[in-house]
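First, one chain by itself: the form predicted on its own, in structure tokens.
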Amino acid sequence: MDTAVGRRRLREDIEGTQGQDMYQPECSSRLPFSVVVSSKSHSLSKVSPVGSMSKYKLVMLRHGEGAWNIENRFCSWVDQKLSIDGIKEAEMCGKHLKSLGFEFDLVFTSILSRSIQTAWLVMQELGQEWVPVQSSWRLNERHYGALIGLNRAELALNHGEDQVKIWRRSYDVAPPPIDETHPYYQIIHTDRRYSSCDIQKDTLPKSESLKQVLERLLPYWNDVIAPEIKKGKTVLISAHGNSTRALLKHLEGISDTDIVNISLPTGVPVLLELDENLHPVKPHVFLGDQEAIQAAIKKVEDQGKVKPTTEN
């Protein structure tokens, strides 16, 4: 798909959109373990009043690094296994969660291998392989349409970094849709795993904005995941960058403007402490080493920038 023909087709489909405003750092204190608060602040309309008690803990996780993460390509619904480093990330995540004393009652994943494999490795390190796992397409990564398989830095070079950021991070802008001429169309849309979804196979998305990801995720959250949390179960969601961003937006009430600047590194657990109504009592936090996580976040943000050229 990294061809002049593919790039020309994308140029024809580009719609003009406006960029989003950046926002400023914010910190949280008195947390009883090693965490990193999101590196950029955002207004949270759903956070409970100061003094509200934490009743539930929800841990969300973007899967470990995959092969196409290394190549800086849009993977989306193409099924990929973890890279060697991705396996290490998942194992380290499990070790860290174990050191913090987490005991899970239920695990949710997408139906993509990198999400499932990450969950397996985390639970193995925790010594909790017996915990039930449920998988749903509704936790899948965002469908990137015609961008699937393309290199982000090359797209930035051809279409501009602002346009690529809109495609990657905006709330209501969907990339150009995939069609039957796309080299990965048949691989994705004839995959047997999508025959068992709760909607007809021919109605599965061909491209999605983050808003559309949230719309297909919310029924699963409301009908399946949330009731389990309200029963007192400690839940781990091993999913993807955009399905996790969408759920964070919903739970924390992050604005359409601010969500553009939320980036999630691979293999880093995100903790949300929730009250009895499943409203967060404080902003989400990344569990782990602050310096390493901030470097990983910057690496994710830089994926959509033009690759610097080296001079001899």
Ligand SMILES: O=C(O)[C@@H](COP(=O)(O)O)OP(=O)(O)O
Second form
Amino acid sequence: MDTAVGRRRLREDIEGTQGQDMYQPECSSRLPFSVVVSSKSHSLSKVSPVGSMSKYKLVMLRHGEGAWNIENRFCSWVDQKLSIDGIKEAEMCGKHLKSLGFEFDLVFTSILSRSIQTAWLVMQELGQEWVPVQSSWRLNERHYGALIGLNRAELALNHGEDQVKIWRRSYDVAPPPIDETHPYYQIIHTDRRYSSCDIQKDTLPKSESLKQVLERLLPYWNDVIAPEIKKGKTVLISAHGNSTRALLKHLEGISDTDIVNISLPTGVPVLLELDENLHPVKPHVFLGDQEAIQAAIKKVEDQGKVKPTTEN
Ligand SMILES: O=C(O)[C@@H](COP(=O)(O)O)OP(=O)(O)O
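Next up, the form predicted together with the named molecule, please; the one we just looked at was the form predicted on its own.
Below, the chain from earlier opens the complete complex, with every other chain and molecule after it.
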């Protein structure tokens, strides 16, 4: 597509979001948990040879469903609470982790409410509310730049499904940056929570590729999270689709091309068993009913497709 035409359409898409409200859904689609199945479908260069000893268990989680997940809009750094179903997903997740006997010593979240709220609900179900929680912007969702607030299916209609997949899943392509005229710029970039981050507010990202997410996340992993795991602490990370993808890519050595095909459903725990050097001893597993999880993953992937028109 001609880039000038693409930019104009994007501008029209952004302007079309103004005045849209958030809402709380009433429908329910829960994931029944029962079995634990491997999710391996890509090459993992960092997974240790078969037979390596599992020393640590790390659980990662994409928060429960938020209102904009249902509206199919890029939420990113816009702060959204969980939907009613998202609350149920987080509670189910906590119940399931409890049935598997998980005992956490430390919880990490982003500084976005949906990941914090998910962590609280999970820990409440586990009866482990007393466990310390640390939050960092470095676990935030990817900054989706000018795409924030836009509907994925409408973007696919205007820019093509391939372009939307590149924006959502490619490793090193960043979406167009947000600027001051964007309807959510002020809400995000003047938010008090970003005044106390470990970087200057004016150097916060205006858009990020997955690669850039990994670059800002890695110092936090290396300096804060990894040392705690090596001390023997069982860690839960309650984060987002893309911050979790970035960390998974790093830990498992997923290639730049294979990461394109990985999407994470909301509210499903991902277990990684690690050796003494924090190398995975086997591929990550989604904990729960595999069929329901695969259906949820497909739903996430399909968000970037043109919505079929209904004929009268
Ligand atoms: O920013 C968002 O809307 C989604 C990810 O969107 P996709 O990358 O799946 O399009 O992030 P999350 O719900 O995990 O915080």
